[in-house]
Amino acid sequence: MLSPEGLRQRCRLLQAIRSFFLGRDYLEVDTPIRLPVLIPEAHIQPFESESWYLQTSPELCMKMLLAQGCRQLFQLCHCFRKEECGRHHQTEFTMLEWYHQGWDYTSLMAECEQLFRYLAAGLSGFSGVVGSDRLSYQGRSILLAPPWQRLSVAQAFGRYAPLSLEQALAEDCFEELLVEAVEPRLGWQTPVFLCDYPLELASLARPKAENPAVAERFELYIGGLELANGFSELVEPQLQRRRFLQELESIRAQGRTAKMPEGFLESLEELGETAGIALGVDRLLMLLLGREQLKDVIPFAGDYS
């Protein structure tokens, strides 16, 4: 159980993303938590409440709330995935997401690059902030200062791991290389964004116009840690369809049922060019404090009782 002082800490945390998004013409929104389909994702595992799901993501909620007129939302909300917990992981846990109509995924990075020297500037006294441009975590120091590196999928496996990008996709390795191999060396001297990942992985960011076989999805790393994934969103209905079919197909091979979100599909049609996020709050946490383990960061890790 969080101690007082790690909840006032937490507490600081919570109103500083309110008030960078606050400031920047954002509205907070408040979706439900428990729907009656996801968004298909064979790779995440839902639980089930009767016969609705907890949500893993607010993503479905928040984009129709964007094809109804609203230009830029966030949200701070608890999430829920079926997966092991341990230093990095539980299986519910508080994201942040953003949306910004308008946008591609490039001005979401130099938003990222922002919001981290804004919280920083203003959560003094946090053990792992060294002023506004500088986070020191397991003994280490990393820069804040912008531009923050840009690195290709493609570019990080040649660099880290020991098969190609291609190769570890073809022997179907792809996840394991990059947990092993690639995501320990990211974002110690510099947050890094791993970005333009191969299509087949983005299944909800839009292809990449002057190369069609990655897509314009980013994931954000600082210290090891895996923060946050953001994209430029696929609007186009028909190719979204086709996306979930395919997940739906890996879903039911798992011996899991789904179901295809026609209001979402639908909502696309409304939205137009816009740019999303999803960040751990409690990794983010995390990282401010110098802590090496979410079970230190969270009111409650299991102990109810």
Given for the second form:
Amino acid sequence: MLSPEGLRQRCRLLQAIRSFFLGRDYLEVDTPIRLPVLIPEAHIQPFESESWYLQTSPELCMKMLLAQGCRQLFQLCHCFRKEECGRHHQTEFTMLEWYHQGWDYTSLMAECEQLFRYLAAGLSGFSGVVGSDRLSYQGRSILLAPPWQRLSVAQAFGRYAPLSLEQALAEDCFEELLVEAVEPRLGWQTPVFLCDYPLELASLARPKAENPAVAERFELYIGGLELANGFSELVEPQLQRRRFLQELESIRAQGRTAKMPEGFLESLEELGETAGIALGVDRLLMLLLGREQLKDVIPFAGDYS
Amino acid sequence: MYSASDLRKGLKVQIDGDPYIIIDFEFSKPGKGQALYRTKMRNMISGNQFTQTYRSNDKFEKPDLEERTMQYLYGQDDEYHFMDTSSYEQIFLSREQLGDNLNYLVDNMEVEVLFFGERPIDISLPTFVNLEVTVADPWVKGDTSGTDTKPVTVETGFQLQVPPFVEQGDKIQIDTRTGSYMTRVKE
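Switch over from the form predicted on its own to the form predicted together with its partner chain, please.
Then the entire complex follows, led off by the chain already shown.
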């Protein structure tokens, strides 16, 4: 169980996040966590609840709210992903997700820079926070002053991995090399936005206009930790349906069942250009407190009795 | 069969016909990517270590491992003989297989012998063993030299640091996990 001091720090972070977004005209929403249909994702397994599911992210509901006219939304909620358990994973975790209509992923990256500096300025006394422009993690000093480094996935593989991105994809070892060779090197001087993922690894992101082989998707890394995943949303229903069909096929090949989220696809007709991002709040707190495992910053880590 | 999601520190699996124990393990999953199970393994026969990343659909056989309580009989020519006290079956392990366990092994001691199939590959000792001190400097009462410990040798030839009052002929209890002195045993 988290100590009273730990709970107080966690509360301060949640309140600071709220005040950042409320100060920027975002609307806080709380959508259902138990749903009859989810966005199909090949590598995310949901928990079943009767014949429904616990949400793996609030994306489906939030995009449907955006489609009916909300311009800026954020949500702090619990998400559930089966079989994800480790130093940086918990099957139940806290997610911050926010969306901004009229934006693309570059505007979101800039907003991440502002969010982190706002949090660092407001969370004095956190052991990983050294003033509003600097974090300290595992004995290293990480500068928050913008602009943070933007590195394409292809550049990152060229710099850190033994194989190029093309070779890694061809030899089916993209994820292994990402986890073993690339991720541990990211975000030690300044935070890093790893961007422009191969299209097949970004089912919900739109292709980049000047290079349609990659998607406008980024992941934020600080101190080797993957903290957030954002993209320019794919708002083209036919293309989204085709991507979902591929995901569904892969899910069924694993012996699982999943449905096409028809209502969601319908609502995409009404959704204009939008950018959205999901950030792991527990990992963020771990970073800001200089801790190395999620168990150290969540109220209960399986220790109920 | 085990699947990759069963992997954890301490689990024993069989790979290419050999038993391995997982000595380090980490779950990772890059955003939107598949789950990866990064493991460090030690071959339970050769002691060789390697690291490997597995995916969810990787499968592992369970190694045929069994522990049997046996009594240590004697050592000869680098072969150390043990007997099953119910079946009287005898087996031996080599000096290399026993390693540091030899520091604590005395005749008639009961240990758990680990078998891989029919083959003995390792032993586990009791956590605490009582051994006789065979070489010790005498205790000089009133010694104010300031040293808290002194070296002694026990009946197996193992040397360790003990408090100054321990004398030759005493029995002492040793923690076999750390090789450290626990207490003097009165008999």
